[in-house]
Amino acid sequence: MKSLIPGLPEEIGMECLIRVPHDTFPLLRQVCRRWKKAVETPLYHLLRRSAASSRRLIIFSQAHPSPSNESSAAAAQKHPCSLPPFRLAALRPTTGEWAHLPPIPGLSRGLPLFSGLASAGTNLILVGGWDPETWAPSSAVYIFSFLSGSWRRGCPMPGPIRSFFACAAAPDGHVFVAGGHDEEKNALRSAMVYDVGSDDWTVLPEMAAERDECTGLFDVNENLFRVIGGYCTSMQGMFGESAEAFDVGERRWREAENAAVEDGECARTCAAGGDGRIYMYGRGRRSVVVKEGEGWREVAGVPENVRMASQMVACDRGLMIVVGSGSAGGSQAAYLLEMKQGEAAAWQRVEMPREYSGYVQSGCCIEI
């Protein structure tokens, strides 16, 4: 068998290649076989970690910046039937580099809105979301692989064409649905799975409540799929503090958690951190808090430009983005924040070029 380098002994041929730009993935693949094949392996991309040759993402679903100096927030509010294009933003945090993905085939009109956005493994995951020219709710999957820098469709949600659902991803490339409303402004309970791999979907038990507008996170430390506030049919807009968390070893929904969301907060801005914990937006939107025991601990003030959040990201390794605004339709602007152990070091302004600048509606981290 040839060596992966000409010349070059196996194992330094490997070490080589793992140091290479993940945007290069999709030229190393067409080299040759051998490469390709290492490049599509498991132990290629822990190899790329235990080197700190991975690099860490963090993707946004983001509005196209309108030609004026209007923000794409407020455009959106003085014409909400003519929303700006989303496209995928990947920002990489420790540089600051900005850089756009490729748009979706035939998705002439941009992004789904209100998409479900998740990583897992190699691949970005968006399900469902709204039409941007008609609005109507769509089951569609659409999965981007940073391996081939391409997109492809994957098998659509089952059951009820449903919108403002919880989405969260397992590092196992597992992607978990529950809770939104269907098509009659129903609150669901129902859940399901999708396994990027198999390109198919599993129904899940269901909730113990209905949950419109509910967040999803995945807890990697106890292996739990959480779902966070929302409301039922009854009480449209009225958001609960609750939470149901599924367990994946056991295949069951644990008891319902109360106080799960800080009083008076929404669950929008929930995120879970590298460290296992649960972080959001509290005290009034002044400060980022942490979940401890049955309470919330404040861990750092939040900017004043940011206090009307749109979006709240955590990484791996105790990293945390925010975006958002100081006003409802003002600019948008971005901080970054390192956590251990729960404790906050100093926010970091993230700057954000013109074309990077429009509104957030969802993102997630990915490490490539």
The other form holds:
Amino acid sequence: MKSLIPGLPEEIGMECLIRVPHDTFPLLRQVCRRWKKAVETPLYHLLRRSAASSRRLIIFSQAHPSPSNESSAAAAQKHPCSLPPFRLAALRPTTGEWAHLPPIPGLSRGLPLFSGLASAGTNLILVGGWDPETWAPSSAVYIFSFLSGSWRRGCPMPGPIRSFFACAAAPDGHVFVAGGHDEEKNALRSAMVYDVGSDDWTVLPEMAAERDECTGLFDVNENLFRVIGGYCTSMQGMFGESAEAFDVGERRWREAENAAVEDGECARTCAAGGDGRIYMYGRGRRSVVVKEGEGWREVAGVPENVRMASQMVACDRGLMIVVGSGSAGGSQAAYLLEMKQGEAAAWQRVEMPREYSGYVQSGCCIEI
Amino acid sequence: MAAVTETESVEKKKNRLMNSSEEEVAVEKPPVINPMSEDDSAGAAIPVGNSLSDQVMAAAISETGETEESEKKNLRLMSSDGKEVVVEAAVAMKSQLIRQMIEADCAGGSDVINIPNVTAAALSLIFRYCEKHLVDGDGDKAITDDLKSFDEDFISVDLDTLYDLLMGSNYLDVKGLLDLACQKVADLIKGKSPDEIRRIFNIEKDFSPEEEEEVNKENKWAFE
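Output the structure of the form predicted in complex with the partner chain; the preceding block shows the form predicted alone.
Everything in the complex follows now, all chains and molecules, and the chain you saw is the first one.
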């Protein structure tokens, strides 16, 4: 029986293959059937993690930097109809290295605006969003596979075309969507889930409340899709403080809970930490706080230059990254925060080179 | 570096010792080291190093305070190609396999350990790695950098030797070396074309034309 690398036992062949950098996956798949199959197995990625060969990447949907000196956010403020194109950037938090992912073929104006962005396994999933040129909402689904290094289209979201919905993925390739608003600006309470493997959507039971502009998180510890905040049609722009959680195992929504966001804060910065707890900006955006029981505990102060229009992305093993600006339209800054046993170590500034200095609209973490 | 000797000369020495008088033994008591003989550089891959006694002394000094009897002595190993390899016990015990064999036996046994899967040349090389890595360098940047530099040079070998190191370190269970060698193979893969990779590793291209087109198409996906 032929082995992965002729002349070497299968296990050793595997130990060699798992150590290639992630951008070499497409190459492995082109060598022969056995290599192609090997890199597509869960075992490959499990061994890769055990050997500490996998890498965490923070993926951002980021605007091209403006040609002039002003930041892209400032440019957006002045000319809302001519936002610079968005593209995916990947940051390796441990080394500070940035790279661009290939653009979506056929989308010459860049990524959809305000789309859901999530990661599952070796895939990135982009759901919905607005056409960058016409601002028309779309139901399109795009998937980037690190195995092939390329994009493909997924089955579009069924039902009303929704905007500003919650979106979060479970590690097993299920991408959950809930809330948002339809083309008549009605806040939605409907929810559905996309399966990357079978490329299809399943409608889920509805939430108790309409939630426009809600935030979605996936809680891996409790296997819950959490939907936080948002507002109903009659309360335009007045963010509520309740949250609901979809119990994946039981396939039903749990009872809504109140005080799900820190006093009056918008849930936009909510992130699910690797420890299963919810972190967000609080104390008037001056601190990062973590949910403990009914209340919120301060974890660390937020540097001044990332308090506005921020994104917070949490990885496992206690890593968090925040991107934002110091003032409306100000230039972007990014910081890393490492949590050790629930306590925060210092903030570490992350350099954003010119090519990667544009406004960040969303982010997620992937380990490959 | 581990010494490689002809089996006969060791036998001869043993006989001489057994037959000599006590006083002679006191004088004759052989040094624990056997000098490396020139003819054993038949395997071109054996690198030349310091004199063995220097290296054993260096290894002894760098030992981290373990004082069991078995640590100070040398071990005798029989390679797959019938040569006897003598190596300082502390160095050899970087191999988890050898360590377990020693720890399972009574200390002080003087049997020759059979290593049926690894040639003398490969053993030599592997023990050279082990000896360098006796010092851990935990946290000490100078030592870690030195080890890293050593490793880079050490693993820059031809493919046949690399395979020997992979198999040998796997069999002997020398984790650091196995990781280093596997990483080297991964480094050889990256940046090459599929054709080059198949050539280097002697892999048959077994895609059907349709399969090949499918995989290539994925990399050049264009939406209609």
